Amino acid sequence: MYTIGEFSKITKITVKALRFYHEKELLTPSYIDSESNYRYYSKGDIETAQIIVNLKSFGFSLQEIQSITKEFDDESDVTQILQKQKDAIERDVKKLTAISSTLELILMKEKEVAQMTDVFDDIQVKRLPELQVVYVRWQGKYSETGKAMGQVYRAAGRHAGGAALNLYFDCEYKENTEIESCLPIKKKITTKLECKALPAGEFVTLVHVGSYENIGSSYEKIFDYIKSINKKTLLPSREVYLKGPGMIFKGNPDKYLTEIQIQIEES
């Protein structure tokens, strides 16, 4: 016969939950002192105990173990409550394994903002590679974007591969344009909305810093210098949202950065 005390250095129990099981019912030590109330476990409460210990590593609920341990005494006679289990667990593994993806994408995509701190304000010529996207294409206003965006991200956001974009077919400003709102992705996928590739080519490109509503103003100093080098421009052209409303902030506005691309003829 152990004490309480010496019982708990052997099973790796804390007192606390040997008492806890006690009053449960779950472990109930082999005699009791009447007049102490001392609790003396045996041998075979050992055993008992490292039952319960190997269920509750398994996952499973004081309850569960409870109705196991009084219902069962070999394991062939709880492979159903095993494979139950394990397929539960797995349930949360999935979950878990989602909430980590969906992790990775924001902190991708803050690394990926965070590495360009030097070109923000800073008209660039680059050659643009080709771009596999999903897309929708839809008229309205401008501000009507979230919207589409939230379809496409729908459709394939766990294939993501890099910032939204949208590309303008109108060459002016208008209350009503034409709007196609694209999502990279890796490699093509199958989904209700259509791919495309879009196409590669040689653009002058400025990251606007702050909130779309002043956009304008990098409009104007990217025409300037497409005007100063005597280039003409092609259609359609893009606005990337590198940095805009996140997954969990809406974040401040005057630290959104939108890329504006404009394809020019290649000389």
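Residue numbers count along the first chain shown, from 1. We call the rigid core the largest set of C-alpha positions that still match within 1.5 Å between the two forms. Nothing here was measured: the structure is a model prediction, and the numbers come from that model. First, how it differs from the form predicted on its own.
When two forms of a protein are overlaid on their rigid core, residues whose CA moves 2 Å or more are considered shifted, and K192 is not one of them between these two forms. Once both forms are fitted on their core, the CA shift for S228 between these two forms remains under 2 Å. Once both forms are overlaid on the rigid core, the distance between the two CA positions of K94 between these two forms is 2 angstroms or more.
Got the form predicted in complex with the DNA; any chance of the form predicted on its own too?
Only a single chain is listed, so you will not see partners or other molecules.
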């Protein structure tokens, strides 16, 4: 048996810390003299002390170390307990990585919007390139888009590469309509949802500022323009959500930015 001083030298743990560990039932001496109240430690206590020192150096709290050391009674248990802790850490890392990717996407979108001009009522004719997306096809009300968007964001994860959009396959308004909710991705990925490339083409575009409830006025402008240039429209039409209800905050509907993209036949 070792006195507390000897044990302190062997383990490089201060006497003050050893008394504190005893008080917290983290490292209990093998023997305590009932008359002198002196603490004595065994060789088996050395291994426990070394585990505490190592775990503490890795950033574990005393509460976490206590829960680990209480779970094993012999050397054979140590490996199992530490493996469980390692698995838990890896799960936390995966979760934090997903959160970090989501925050990075939100910041990227906010930066893109901040760089845009304050004037959004200009109609433009654009040649849009092919766009690789992950998507989910569903039928329902326009207001139910949020649920579908949640699915594509979770599927894309850190591979997300741009603003989310909806594809509409009906040329008129319907209470329940056919919709594909899409999210651009940096490369094709393996996921429970499907991936595809949206074809390149010529589009007439207009950025609508404000609530989705008022988006009809912007459709009026864009259809008037298409008629003025005598072009035939193609389906599906697209709505790209440059700024809208976020994954964390709903935001101000008066500041939502939605780019309407109507594909037209090329000359």
